[in-house]
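Only one chain is included here, represented as structure tokens and corresponding to the form predicted on its own.
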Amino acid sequence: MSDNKLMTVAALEEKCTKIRCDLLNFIYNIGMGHLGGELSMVEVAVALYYKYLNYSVHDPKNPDRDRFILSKGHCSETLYTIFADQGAYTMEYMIEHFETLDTAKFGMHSNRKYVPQIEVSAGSLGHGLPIAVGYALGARKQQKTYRVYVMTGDGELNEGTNWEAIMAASHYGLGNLVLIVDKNGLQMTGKTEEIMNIDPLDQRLEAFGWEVITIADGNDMAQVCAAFDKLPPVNISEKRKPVAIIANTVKGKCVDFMEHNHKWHGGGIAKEQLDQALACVVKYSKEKKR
């Protein structure tokens, strides 16, 4: 369904710059967001929606589409920005209909009833992966060859429902399921390792019967693409290990005063901060090209 399968790493990096700038402007205009985690996931989200997903925002209910579930639903604005860039909405329309009393379509947390490109409504953490397990098992029952992707935050793995789902996915041999962990090391109140340490995450997932691919720098597009290129073809006629991609990212990536700062987990951005943030993104893009 995608026309962008041949997009180069350089083209995807350019797209990341645009998405980050659009996202910052979007959050400024709606007054509230979760920029830390929204910025950390940009490379993975762009790689999926512009290269790897068998999916079109203009045909979001195609029965043969790949499914992407953003379990860390408080970061939905990144997806909204991508949907707008791909022509599903205008930015002005999304701003006008963002959490308005009478005409709300877009919310701080994703809602599939109002935005058909959203696969699963998300807000309460720990639900996306269990739902993804159901999707993947359902695909096998229906003899469908689509792949199911789900992204969680690393702090979200504090939720026990995720580990029940991880155990179930291995038990059923759901090789059509890919878990992506946006491992930016921070959550709302501090460092993940201090609040509830999940490391060594790769060894724990492997112990639960998963194949693990680790991206050393989940904000490096070449490394992100290399990880997705390693995914084996979907074969629903046999059981195999589900795959987990651990993307080590930076919270607030590309904005120097947001990076590694849990205080930017949520909140608005003032005009002066917006201008500074946009300059940081442009500077980062230019340095990346050198």
Given for the second form:
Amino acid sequence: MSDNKLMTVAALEEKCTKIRCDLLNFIYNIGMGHLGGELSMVEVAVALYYKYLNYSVHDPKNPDRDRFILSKGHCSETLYTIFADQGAYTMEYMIEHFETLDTAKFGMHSNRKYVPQIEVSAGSLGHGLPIAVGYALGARKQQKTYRVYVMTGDGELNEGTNWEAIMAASHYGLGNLVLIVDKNGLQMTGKTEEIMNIDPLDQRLEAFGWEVITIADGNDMAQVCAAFDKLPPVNISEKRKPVAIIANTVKGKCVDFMEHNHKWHGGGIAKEQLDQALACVVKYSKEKKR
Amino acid sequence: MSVKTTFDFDQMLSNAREAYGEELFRMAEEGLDFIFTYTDNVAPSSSAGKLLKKYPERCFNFGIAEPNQVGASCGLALSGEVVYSQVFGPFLSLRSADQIHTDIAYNDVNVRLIGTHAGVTAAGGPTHNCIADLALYRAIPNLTVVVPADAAQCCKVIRQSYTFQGPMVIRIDRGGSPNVYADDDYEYQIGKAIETLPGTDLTIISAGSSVYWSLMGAKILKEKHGISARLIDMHTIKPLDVDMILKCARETGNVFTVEEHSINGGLGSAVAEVLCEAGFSGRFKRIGLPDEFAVLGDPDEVYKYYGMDPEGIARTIVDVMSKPKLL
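Taking the form predicted on its own as the starting point, write out the structure of the form predicted together with the partner chain.
Below is the entire complex, every chain and molecule, led by the chain shown above.
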């Protein structure tokens, strides 16, 4: 079912550059977004949608598809940009139908009924992981071998519902569930460690009965791919530890004036900033190639 | 439609909390496929416990963690399952309000949330009272809210909800409430109110186990005061059977509501909104729990204290009917 596949790290990196540029243009045109977290998750999202997910944007209801649930639903524009790049929509169509009352298809927080490629309508934090637990239980009951991936932010893990779900996932031995934490270290008003420290996250997850894979640099495609390559095959007939991938990323990645700056959590972008941001992304890409 | 009530019978206790489990078990035995999620309050010895024993692969205990249970039920439904999810009522509505709103209703999934211990039936004081849930549910789009009057009707709801499209809350009491209907040989349709008792002087609109108290209250009105009260079983709170409310208001001129819920935001409020917007000028009174945390005591005593027992209902109605209207 999968198309748009890219198998090499170089090709995936090239795709990240395009997605970042398209995303910035998209946010500039729609006037709102959450660029900090949308830029930090690009490598993981690209790795999933262009290599690891058994998924096609052209067949979004295929019963055997892998499920990717974006719990940090305020970062949906990264997914929309990928869907457009993979041919589900044009950028013009998405801009034209962004939060336009009764003709809207796309929103700052995603809605699965408007955008069939979205698995779960999200926006309120702390919801995706419990839903993913249910999804994984359903898959097991139906003897389906697809994997359920869910991405949360790190600030999002302040929400207690995540820990209820983390407890339940290991209790039920959901080896078909993968939690990805986009750990960019910042939340809306500052550093996660200062607002509500979640560390040592790896040890906490392990103590809850999870297997943890840590990506030292979650914006390095080779490291991201190495992490996904470590995932054990789904064996629906046996209970095993669920897997958490902690991706240490940089909020606002590739745009120097956004990086490590919580003030770029949400908002729009001016034309001058857009040009500057695009130049940063291109420069980063060239340096990476060298 | 005529229905046979237990009006002339001694109290025949039923138990909706047992009945829903029996019905789910029957459905499973018939080969219907569904998932059952639950909190740590389903006893192995209960009828739902039979389901757990015989069909463990489709039953999931979420412990004492209602938001996760409701969220996971959404995920199970998204995977293609019909999900019945039993939660202790006050903790369903209050603790999991966010999940009901966002996971179940906004995602518009086939989850039937069974909230138990309606009103003050749990006993144990206000932490375990379920008095604000209907006010919350009424404001959540996509949600259908059903409050069966007795155990047999609960079975009908459980059965009918299997093929129902969209999210639903089924509100039942702790158990041990009287049967309203003498048998289950009557037509039941979610969203369509039942005229439980004919009457001409006024209409009582009720739901849940207070339908039985209203029935007995109507008996007192007839026998002691010569007042002919019609009784409507408004088992579906949302969407409300507006046509039935307006028909009764037109035909009887006076409307009373009885509910085991705060008088703010529940059935009484819903009926008042309909009547007011239609220009109703008859007598109207909400009977239910007042705007205070309830006194402590045995549920029957608490309901009596607040005038929600048959004598209290009759007393309030006679009082309102005998006084001139303010407007």
